[in-house]
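Presented below, as C-alpha cells, is a lone chain in the form predicted on its own.
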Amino acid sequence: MNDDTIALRAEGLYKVFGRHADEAVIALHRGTPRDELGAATTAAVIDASFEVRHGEIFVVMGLSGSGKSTLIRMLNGLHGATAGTVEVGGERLTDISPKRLREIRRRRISMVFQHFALLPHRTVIDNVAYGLEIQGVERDERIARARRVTEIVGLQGWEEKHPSELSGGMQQRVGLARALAADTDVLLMDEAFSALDPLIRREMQDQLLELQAELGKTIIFITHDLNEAMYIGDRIAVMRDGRIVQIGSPEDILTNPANDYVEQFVQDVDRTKVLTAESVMRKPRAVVHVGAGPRAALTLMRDEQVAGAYVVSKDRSIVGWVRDRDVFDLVRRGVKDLSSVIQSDHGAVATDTALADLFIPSLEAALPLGVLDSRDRLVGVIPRVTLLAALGGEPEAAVQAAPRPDPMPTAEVDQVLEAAVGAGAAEPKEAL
C-alpha cells in the first residue's frame, strides 16, 4: 500500500508483562504457547501488524482479556512496547524520548476514554479546549474553536454547564469533541459507547458517522460488541489471546471467517444489517443490448433458460426488461425492434442497498434483483435464493428457490426462430 494513504502503521507489536519479557519475545516467536510462559509473565499482545488509512474507521474487536486496551494504549505511548514499532504519519512512537512522545500525544494522536476523563472542576467549553491549551494555543483562538467543535457534537447552549450537571450521553460528546479539538491526525477511542444506555450508544455511534462523513477524521476504535464494529468500522481486526486473528470488512468478516473462533462470533450478527447488495450479487447473464433486436433476445432467453432478459445501453446503463412471450410474438411478427415491448419498471436497486431493504424489491420484482451502480450501470442480479441463503449464511443449494414464471418451451423458440430464418428475418445477434 501506497504510504501517502497510511496514517498510523503498526509492525511486529508485543506486549509482555512480568519478568524477563524479552525471553518471552523470544519464546512466543518461536511458537511457545502464551499460557506456558509461567504464572510471572503475561502476554498481552503478541505480534500484531497492521496499517490504518487515512479517513477510515478501524475497528479493534475481541472479548475482555484479548489484548485490544492494551493495544490501543501502545499506539500512543501509554504503554510501551516490548517489540515491534508503531508509526503515525511515517514518525515512530517507539524509542524516542519522553518529551517528543508528548509532543506527538498532543499534536498527532488523541484518545477518547470509556469514562469521559473529564475535569470536574472546568466547564464544557474549556474541557473541550483543553488540548488546545496543552498544545499552547491561545485563549481566544482555543475557545473559538472548542465552540466551533461543541455545536458540531450538538453541545451549543451547554458550554457553561460543569460535567456533573450532564447525562452519560452528553458527556461523552464533551470527551469526543476534546479529541477532536486537538485536530490531531489519528483518534482513538477506547470502548468510548461502553459506559452509555443501549439507545444512547446507538445515538452517538450514529454521530460518529455522521462526523466522520463531514470531517474524514482516521478513528481506531475499541469493542468488544460485536455488532457496534460491524456498524461502525470500515475495516475490523479480531483479536483472540493477545494475537490478531483476522483483518478485513464487516463483510469479510461476516463471509469469509477466517477461523472457528472468529464464525462462531459472528454467528449472531444480524446479517441483513451488514451485507449489501454488492455482496451477495451474482454476475448477470440474461442481458441484452437494446440493438440486438428480438430474435437475439429470443436466443439468449432460450441458452439461458430465463423467461426475461434485462436490456441495457451500450455502455450498460439499464434500459429495461424484456419478457420472453412478449418477445417472442415480436419475432413471429417480423418486428426487427424490441423497443415496444421494454419495460422500465425494472425495480434495480443500488449496490450499496442494505440486505434488510432487498427482499420487498426482490418479490415485486419479475426477474433476479438488478443492482446498478453509481452510473446507473447494470452490475449484477441478486436471485431470490441467492438472497435467502445469504440471510440464513448457508449455500444456495441447501435453499430452494422461489416460484418463477418458467421460460417457454425450447422446441417451441426454435420452431419461430427457424421460421424467422427461413423467411430471411437476419437483425443485428449482439448480446450481453
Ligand SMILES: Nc1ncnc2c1ncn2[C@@H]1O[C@H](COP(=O)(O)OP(=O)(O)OP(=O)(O)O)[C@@H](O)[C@H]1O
The other form holds:
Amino acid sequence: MNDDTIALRAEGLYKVFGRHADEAVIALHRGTPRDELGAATTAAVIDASFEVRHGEIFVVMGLSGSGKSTLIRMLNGLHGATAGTVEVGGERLTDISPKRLREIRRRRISMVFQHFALLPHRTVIDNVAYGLEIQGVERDERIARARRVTEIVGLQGWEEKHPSELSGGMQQRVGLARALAADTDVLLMDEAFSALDPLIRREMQDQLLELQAELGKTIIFITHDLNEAMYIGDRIAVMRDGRIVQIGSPEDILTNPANDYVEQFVQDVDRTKVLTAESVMRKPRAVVHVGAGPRAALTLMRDEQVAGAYVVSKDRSIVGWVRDRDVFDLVRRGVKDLSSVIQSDHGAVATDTALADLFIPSLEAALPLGVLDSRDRLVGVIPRVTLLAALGGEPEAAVQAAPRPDPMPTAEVDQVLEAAVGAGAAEPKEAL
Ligand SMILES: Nc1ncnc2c1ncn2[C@@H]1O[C@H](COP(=O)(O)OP(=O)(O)OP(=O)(O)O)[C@@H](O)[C@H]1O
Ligand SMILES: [Mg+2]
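Same protein, different state: after the form predicted on its own, show the form predicted in complex with the ligand.
All chains and molecules follow, beginning with the one already shown.
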C-alpha cells in the first residue's frame, strides 16, 4: 500500500505481561502455544500486523480478554511493545524519546475511554478544553475550539453544566468532544459506547459516522459487539487469544468467516443490516437496449423464459422495463419501436441498499429487483429467491418464493415472431 494513504501501521506486535517476556516472544514465534508459557506469563497480543488508512474506521473486535485494549494501548505508546513496531504518520513510536512520544500522543493520536474519565468539578466546556490545556494552548483559543466541537457533538447550551447534570449519553459526547478538540488525525476509542443503553448507543454510532464523514478522522474502535462493529466499521479485525484471526470488510467477515471462532461470532449478526444489494445481486439477463426493436426484445424474453425485461440506454443507465405481453402486441401489430410500451416505474434500488430495505421494493417490482450503481447503470438484479436465500444464509434451491407472472407460452410467441419475419419487416438489431 502507498505510504501516503497509511495513517497507522503495526508490524509483528507482541505484548507479553509478566516474567521472561522476551523469551516468551521467541517461544511464541517458534510456535509454542500461548497457554504453555507458564502461569506467570500472559501473552496479551501475539504477532499483530495491520495497516489503517487515513479516514478509515478500523474496528477491533473479540471476546473479553482477547487483547483488544492491550493492542490499542500499544498504538499510542501507553503500553510499550514487547516486540514489533508501531508507526503513526510515518514515525516509529518504538524508536523515539519519551518526550516526543508524549507530543505525538497530544497532537496525532487521542483516545476516548469507556468510562468517560470526565473531571467532575469542571464544567462541560472546561472538560472539553482539558486536553488543549495540557497541550499549553492559551485560554481564549482553547475555549473557542472547545465551543466548536461541543457544538459538533450536539451539546450546545450545556457548556456551563457539570458532568453530574448530564445523562450517560451526554457524558460520552463530552468525552468524544474532548478527543475531537485535540484535533488529532487518529482517534482511538476503547469500548467508548459500551456503557450506553441501546438507543443512545445507536444514536452515538450514527453521530460518529456523521462526524467521520465531515471530519475525515482515522478511527480505531474497539468493541465486543459485532452488530456495532459491522455497523460502523470499514474493516474489522477479529481477535482471539491475543491473535488477529481475520481482517476484512463487514461483508467479508460475514460471508467468508476465516474459522469456526469467527463464524460463531457472526451467527447472531443481523444479516439484513450488513449485507447490501450489491452483495447478493445477480447478473441481469433480460436486458434490452432502448433502440432495440420489439422482435429482438420478445425473442430475448422467450429465450430467457421471463415475463419482462429491463430497458437501458447506450451507457447501460436504466430507462424502464417492458412486459412480454405488451411487446408481443407490438410485434403482432408490426410496430418497429419499443418506446410506446416502456414503463418508467422500474423501482430499482442502489447498490448499497441494505437487505432489510429490499423487501418492499422486491414485493412491488414486476421483475427481479434491479440494482443501479451511482450513475444509474443497471449492474444487477435480485430475484426473490436470491433475496430469501441470502436472508436465511441458505442455498437458493432450498427456498421457495412467491411466483411472479409467468412468461407467455413459447409456442404463441414463436408463432407471432415467425409471422413478423414472414412479413419481411426489418428492425434494428440492438438487443444487448
Ligand atoms: N497490565 C496487565 N498485566 C497483566 N496482564 C494483563 C494486563 N493487562 C491485560 N492483561 C491480560 O492480557 C489479556 C488481554 O487483556 P485485554 O484487556 O487487552 O483484553 P480485552 O480484549 O480488552 O478484554 P475486554 O473486552 O474485557 O476489555 C488478558 O488475559 C488480561 O488479563
Ligand atoms: Mg478491553
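Positions refer to the first chain, counted from 1. Because the structure is predicted, anything quoted here is derived from the model rather than measured. Think of the rigid core as the biggest set of C-alphas that the two forms share within 1.5 Å after superposition.
- Positional change of residue 148 between these two forms stays under 2 Å at the C-alpha, relative to the superposed core.
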